[in-house]
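Only one chain is included here, represented as structure tokens and corresponding to the form predicted alone.
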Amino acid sequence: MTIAISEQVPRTVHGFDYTRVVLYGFALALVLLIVLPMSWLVYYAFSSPSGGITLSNFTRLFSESTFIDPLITTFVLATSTSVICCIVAAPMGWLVARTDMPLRRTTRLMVTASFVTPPFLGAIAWELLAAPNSGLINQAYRVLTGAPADDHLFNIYSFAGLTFVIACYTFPYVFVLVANALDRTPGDLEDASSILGGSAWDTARRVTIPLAMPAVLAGALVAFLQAMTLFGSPAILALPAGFHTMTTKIWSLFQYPPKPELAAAAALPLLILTVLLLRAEHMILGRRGYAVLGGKNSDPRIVPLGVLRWPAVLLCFGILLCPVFLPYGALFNAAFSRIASQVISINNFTFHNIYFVFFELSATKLAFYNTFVLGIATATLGTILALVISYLTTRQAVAGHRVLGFLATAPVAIPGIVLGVGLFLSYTRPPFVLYGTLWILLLAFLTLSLPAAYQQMQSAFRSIHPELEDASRILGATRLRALREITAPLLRTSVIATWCFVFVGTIRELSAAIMLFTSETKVISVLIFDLNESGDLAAISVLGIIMLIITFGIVALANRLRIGGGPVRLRNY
């Protein structure tokens, strides 16, 4: 029986209904969060130092080699990284999701470890491993082969080295998308292909690959965007090698004397390129989409590997050597060695590096305090904001909900360092002078974390039918109360996962923080970057290990909190 719910349902029984005020307040906060810094970016991109409107910034950008070279380098770097990630992660995702390879769960956990490792920390770890002179791998190579002291096997300070390191910490995006897509692919389609005489290759080419192709394309796009917008790894590896990417070039334009007009103009090509790529992906997937139709589907078909089972394990763990085992080993070695570039032994083992970080390094306590305050505040406010905005868009609760959805996802197209520039230009002048406070960092972290949080919450909302909300409103609840007491408890798992994701993203964020910090608002990521410039790799290793322990602890705690929960009960409001 179908019950028609009248639009004239009373919105409240007692007193004034604050629902619209609160919902529109969240919408206004979102508009200010995104539009204000981006407006200042566009304004400065077309401004001259004297204050007039000009196109000279773009003329310089596309005519001087000091700007053209970083543009080309960034494009080649992002393309190379995307291709490498797809070549490595797609087969690995298939092995984990669709074969009887041993240790598949362990492999997924190790990929998660590489995912939560900050790329700039991975770059520093590979400095310890593959610096031409002091790298542990190059030292071992010279000892084993008797090569001259100036010879080396790997040089991490090169374009190839930078591409390799970025790919190490970007391929998990592709892996997760491909593995999840294959997990959801029913095995009866492949069984039908085999029954009709299709070979294993024909089945893969006509069934499995087409079903996984949207995930591969999405992963390639994510990898491209990640490589294009990263700041930490290029700043650590590219600048010593003598070349710039666009993010490091924008950062250099804010060194003395600052050139905010050129920095803003340099940010727009990255934004435009990202928008074009997103549109191209939509057109490709819209033209040829794949969906599974029907009722209950069978479980995914597991492909037996036979004698190749353990070689497949060795292949996966060989890949994981690069983002997990070798870098973590290098950080641990440096943290407990008197000299970071020497292999740890009984003679040079020490706890002094830990003592130095906590008792002699004056900036440590403040950096930890700032990081935790910002992490908790950003995760809490970001999850609440994403929850309300995704409710407004999926339930179409306010006019202009499509605009809100666009604004919530727009920051994904903006490099963190560019957003930092926009926030710097927005909040260093009246009426909102926030520079030098934690508030401006909170705004930056909220903005950067919003797209991922919004996408997760929107996906969760779409899985919940609105009939429970409708029933609660029939009983007299407002939209806001129905959201708080009916829908939000049903979304408990997604809310916790989103909180965890935002917290982890906040404590590892460097790109925006490097533009907005002061001596009193320094966070752990900025402290690590500063220590790298001074060459204190032992202290960096201690801080990096602590950051990883905190990250894994938060993830483990979130997984425990996701277990349990009681039923939602409707009551008369």
Contents of the next structure:
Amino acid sequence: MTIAISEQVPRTVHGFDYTRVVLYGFALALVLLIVLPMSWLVYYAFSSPSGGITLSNFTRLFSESTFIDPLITTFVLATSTSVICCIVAAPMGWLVARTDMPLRRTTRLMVTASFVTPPFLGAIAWELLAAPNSGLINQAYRVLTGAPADDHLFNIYSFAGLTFVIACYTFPYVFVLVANALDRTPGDLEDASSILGGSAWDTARRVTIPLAMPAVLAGALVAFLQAMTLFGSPAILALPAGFHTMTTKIWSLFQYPPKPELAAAAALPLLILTVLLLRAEHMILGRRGYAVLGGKNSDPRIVPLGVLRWPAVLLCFGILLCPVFLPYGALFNAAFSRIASQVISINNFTFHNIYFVFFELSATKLAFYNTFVLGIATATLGTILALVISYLTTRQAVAGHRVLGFLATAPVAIPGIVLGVGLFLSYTRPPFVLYGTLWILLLAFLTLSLPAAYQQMQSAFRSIHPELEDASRILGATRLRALREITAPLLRTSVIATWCFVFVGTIRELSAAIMLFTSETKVISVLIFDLNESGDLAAISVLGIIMLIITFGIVALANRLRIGGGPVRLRNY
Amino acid sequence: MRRSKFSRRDILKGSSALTLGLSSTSVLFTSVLAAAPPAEAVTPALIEAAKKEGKVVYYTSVDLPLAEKIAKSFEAKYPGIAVRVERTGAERVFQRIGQEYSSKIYAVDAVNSSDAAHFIVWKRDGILQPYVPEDVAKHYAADHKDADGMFAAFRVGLSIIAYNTKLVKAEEAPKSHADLLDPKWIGKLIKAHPGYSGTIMTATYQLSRDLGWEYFEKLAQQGVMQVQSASDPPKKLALGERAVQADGNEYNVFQIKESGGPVEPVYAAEGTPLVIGPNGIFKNAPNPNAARLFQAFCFSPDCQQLIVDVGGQRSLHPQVKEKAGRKPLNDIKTLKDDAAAVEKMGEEIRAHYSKLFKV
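Having gone through the form predicted alone, I am curious about the other one (the form predicted together with the partner chain); can you provide its structure?
Let's see the whole complex now, leading with the same chain.
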């Protein structure tokens, strides 16, 4: 149809690209979405409570130990988390993508499970497991070794404990990036190396590792940013241990009487640091060819592990014990036990916790409804936004696409709670009074999920060489037609995976929600956080398990959608 | 340095060994202008109007299971009116209402806070609705209700020391706040946070007034596990996570103990902080009739007996009986509560506290 039109219209008009209007529209929406709350953030960082411009917020920030300590803590925390994640996840990614290790698919599924587990839920589960006295692991340790009553193997309420728990739920980011990169890297380069006489080690060192390196570095970066901006796990584990991270410090500044100026000032260093890191990433990766899926392709090469096959499986499952098997076990135990720190037996088995959550807790139904509405809306809108923006940036379709890319990535540097405040300040006054409605939460979730969704879609776009589109356009297709018939089919699995990615990311979001919710717009994550503060671990376990079941349901559903060639594979996470 | 706002006599009274009970409580409930509206009975018209509204939103800081029991018992008595409980720490409740009201969001109908100072602020801001249920007018002493009819003492509780009986023998248990500073308790204590919990805010004020901040300075050196809600220390004691709570709700200790949990309350030799949790309703309540009905219900003997029997609270309703096996309130040496002082010093207390405890 498009061709028919283009044959009829005069040649001069043929060149006009209607899509451009749509594209600029999206650009504008993005600017509003991100720039508005960010402007408020900057404005507040430089204003005093009484009004007027001041630098005093920053003076306090860099002179008082109550701010410097959390700053240092956060930096060390994020760095160690990032290193641990790379050490654990990169070999795992290689094992799964490039070897004949048994149970590779199961391993991927389990990593997905740890990825979709809300970090705050994991932190609570690890409280059940490794609280120094009541933790199940420490109890077992004392029973097995006969150690005295106040001896313990692990103390989760510590800096090391917090790092460990954050790493448990951050390593999937690195894993997925590495496994994906290795999945997509065609085997012909490695074949060439072998044919030319390179040993397996030479091939690995000169071909495979350099090809995977950008993914590892990107993973390290994502892990660092993730750990730096995480709120739930530190709030659950660091406060009992008696220290703050930047996010919990910022959050504490909103306790009565709120000090948004200081909080905004405290958030700016995080923002700047992230911008610098992103620049560094760009410099590292910018010169390397990313496009590995071109017109010609071949299957990845599989390395036979021989006798190491089963030890490799053991290693993977040993690692997966920490984010998945043990915490899930602890949650199930607490859900059906009268006392959360006791292993289920005939004496203490109970359905009361489930009854309580469904029939006594008046917030349950509304929280589930809100969470669902927000999850679906955010996932749909977020995927569309990410799709368009990554198209614009990877194909450099509009002037100023770099700014767009920056804007889409910038929210990764904004702790959710600070974005929450920015939105709060922006949308509690006319003309947009959104506070108290689900809309403000939608805006928050959309903004927060955009960087991840954008990164997903961008890497999907980057892996499809423009030559395919170019070929189509040279043959006379319009940009829209090229998108529809060439790019879209290649992107379908990525789009669906991104949708799921955003959905599961949204229903577990806590830090912005905790600033923006009202009693009418409470979501499950906030409900769980509230319950944790009053120590209702059994109810949390029930809610957490339901949340996990819903999450897995969505993932499985996406998995079953057969589109084109085959099922969507979770590797795209 | 003692704050000059309190007379020496106040302090002596607070720390004297004599039982104070509740007769001497509360600067909170006195007012220059005694202009309470006349008591209102629960009429069929009110019930009908409340049913039309169909729901009531209750912000409260009382422990969630208890809050939901109050809600269920209201719903059973007045079918067709759903109670939505919004529970968080009193200081958060206060922040949330402030935040919502400054954005002109009027979501809350009725409120209960364990930091009575909040009601002074709300009253001063003119956002409370004067309403005096019959029970309050007839049965509550002037000390226990606002002279202008804005609120009344819904519940009374204590912030107590307690221990896990499996981890600590009765003879070795602490008897006083001073005992908690013994090195043998390093790493074994748990306490809640005044930035979250109204109970702990109130208790921190009273203890810092009567024992001095030195007490908290020393306590902060004991490797205390810091949790948020005053409901949490008793729960963590029951799990066996820590041996002794430095502060926390008496009522949760009762609940756990009476259902067979290994916890035991301690009434400190220096006196136990007394915490009054008033109930009030808002002028801009979205469900004004249901709010009134709910407020009236809260002060009824039924509800008051419920919060005592099931919740482990203390009630000021004279028809309510204390539950057997609990030490009667009048036999406990309590510290003097002073909501007005907490209102004035709240921020200072929070700042001082986080300096000492790092969170």
